[in-house]
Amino acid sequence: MNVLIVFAHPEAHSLNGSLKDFSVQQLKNAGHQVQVSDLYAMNWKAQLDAADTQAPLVGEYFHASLDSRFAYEHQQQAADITAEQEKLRWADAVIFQFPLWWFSMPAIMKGWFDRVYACGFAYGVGEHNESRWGERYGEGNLAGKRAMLVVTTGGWESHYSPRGINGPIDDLLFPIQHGMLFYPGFSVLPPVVLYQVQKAADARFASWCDTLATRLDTLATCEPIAFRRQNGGDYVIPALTLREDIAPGQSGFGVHQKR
């Protein structure tokens, strides 16, 4: 497989840096081809703005969707955006690794999504009509590829349990896994989440590597999260609400996953 690792941590000598290096070696030892986008090392520009297009603005002022679509369709995007899109085309699987900072990914990685996911590439794809609402949530340009999160957090696992003070980890990661990965077509694998990483890291590093190795070794075969496909018949179009006969009386993130 061709595997892309998108990595966001400012310190190469951190636990995250060591885990990333372990993943690269583990994948290569298994015969996979690996590329790494180390966002801090690349000095990745996080903000989406008019500098991301080499073309004149479509209108009088910068419009994120219109200008990114024009630049994408006319091969006039900033070079770093195009390079990351080419990596995504090359990859069979993409691993996004980051520490959980303030209940989300670091800003630099969010900026990677903002800029690389250009209109026409990751969204704004397909026709909208009474039976389909574009190619998204299980369809799109990244369909057929796999994605997985590797997340570290200082909190205890119980803090992120269904009744934990921080909220269930599946709920916290839902906007990323469902909204940023499943939306453009990725098959999303269950995440690897490592807890209490600031406690006895040296003593626990080997066990964390064992956990990660098991998931990396099954990257091609692990069963994806069973998110419901938008155009698969479960949703009323164009309202895009779940049919009333599916999970009746229920709401929340969980209803968008088949149980």
Second form
2 protein chains.
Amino acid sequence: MNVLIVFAHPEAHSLNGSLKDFSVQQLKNAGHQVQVSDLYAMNWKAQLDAADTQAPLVGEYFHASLDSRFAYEHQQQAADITAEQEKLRWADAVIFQFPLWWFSMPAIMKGWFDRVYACGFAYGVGEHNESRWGERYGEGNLAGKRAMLVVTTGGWESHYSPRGINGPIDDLLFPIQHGMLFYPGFSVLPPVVLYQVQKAADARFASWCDTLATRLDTLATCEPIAFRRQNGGDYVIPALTLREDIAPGQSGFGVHQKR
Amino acid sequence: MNVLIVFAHPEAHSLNGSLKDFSVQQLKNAGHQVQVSDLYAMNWKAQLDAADTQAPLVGEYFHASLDSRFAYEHQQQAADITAEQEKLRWADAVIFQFPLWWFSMPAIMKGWFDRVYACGFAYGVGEHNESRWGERYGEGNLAGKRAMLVVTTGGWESHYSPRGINGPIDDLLFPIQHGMLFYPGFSVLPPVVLYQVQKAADARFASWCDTLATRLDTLATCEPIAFRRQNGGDYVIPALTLREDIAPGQSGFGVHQKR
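After the form predicted on its own, can we look at the form predicted together with a further copy of the same chain?
What follows is the entire complex, opening with the chain shown before.
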């Protein structure tokens, strides 16, 4: 397979840097082609703004989605955005690796999504009518590709457990896994989460690599999270609420996953 | 009151820009002192990295929390970080206004939290022992201050309803409201969320301003969200799981709020 690793950590010698290097080697040893977008090393521009289009503005003022769509459709995006989109087209699987900062990804990676996910590429795709509400949540330009998060936390596993104070890790990752990955079409694999990584990191490194290796070795075969497809019949269109007869009386992130 | 508005939108002439201007005027008219951190206008640096400290590195390599703590404690932080911390100390209330991009805040605002929330200032505060696990989730350096989100979305309100496909808006905002605001001590007010803002924006602008004005007028008096304090007796320390006799059998973000 062709595997892209999108990586966000400011220090190459960190645990995250070492885990990323291990992943590259493990994937290459298994015969995969690997590219890495090391966002800090690339000095990735995080903020979406008018410099992201080389075309004249569509309207009087910069408009994030209108100007993004125009630039995308007319091959006038900033070169760094086009390059990342090309990597996504090339990839069969994409791994997003980052330390959990403030219960989400580092700003530099959020800026990768904000900018690379152009209108017409990752959203605003497909027709909106009575039976389909665009191509998203299971359909779209990234359909057929796999995505997986590799996340490290300083906090304890119990703090991220179903009744832990930080909130359950699956719910904290839902806006990313469902909202950023499933949305443009990715099949989303269960995440690799390594907890409390500042404790005894040297002693535990080999065990973390084992965990990671197991998941990398099954990147092509592992069963994705069973998020419900938007246009598969489970949702009322255009309200996009779950049909009343499915998971009746329940609500929250969990209902959007088949159990 | 002293009110700080932290604002993230790339275009001053946008709806978000107009709403921000309205808020400033409304607050001033009511006699409040107002400062605005307009992150795009300030060309705010989004990525946390070794340039955030002016001190020599604590270890051989850059370490986000160790070097952040050292720089904070020795007055050697980058000047833009210090300036924002000073604004937070000055403020009685802080409003964070942004468009919801990929179910979270724009990268430039995430980078405000990543960098301004230094170790020793917003996390890593207080002692950890058998009855207290640091000062956080209701305690900390920002305790006594109020915070409120003002968020715009392109999507419909039903898409963010309890069974809407995007997930309930309260759950999408939990990592921000609970994880970034309640964590360092803020009392978090219910958010102002304006939906589907790309539809008939001119015709609806006055109504949005009315909604906003009502909330700004009650900034000092409105009841905060009743998140549970970490050290208030509801959690088992150090596992930090909710006590078994509270909301028995329930899990998810909702259990961390008193009903």
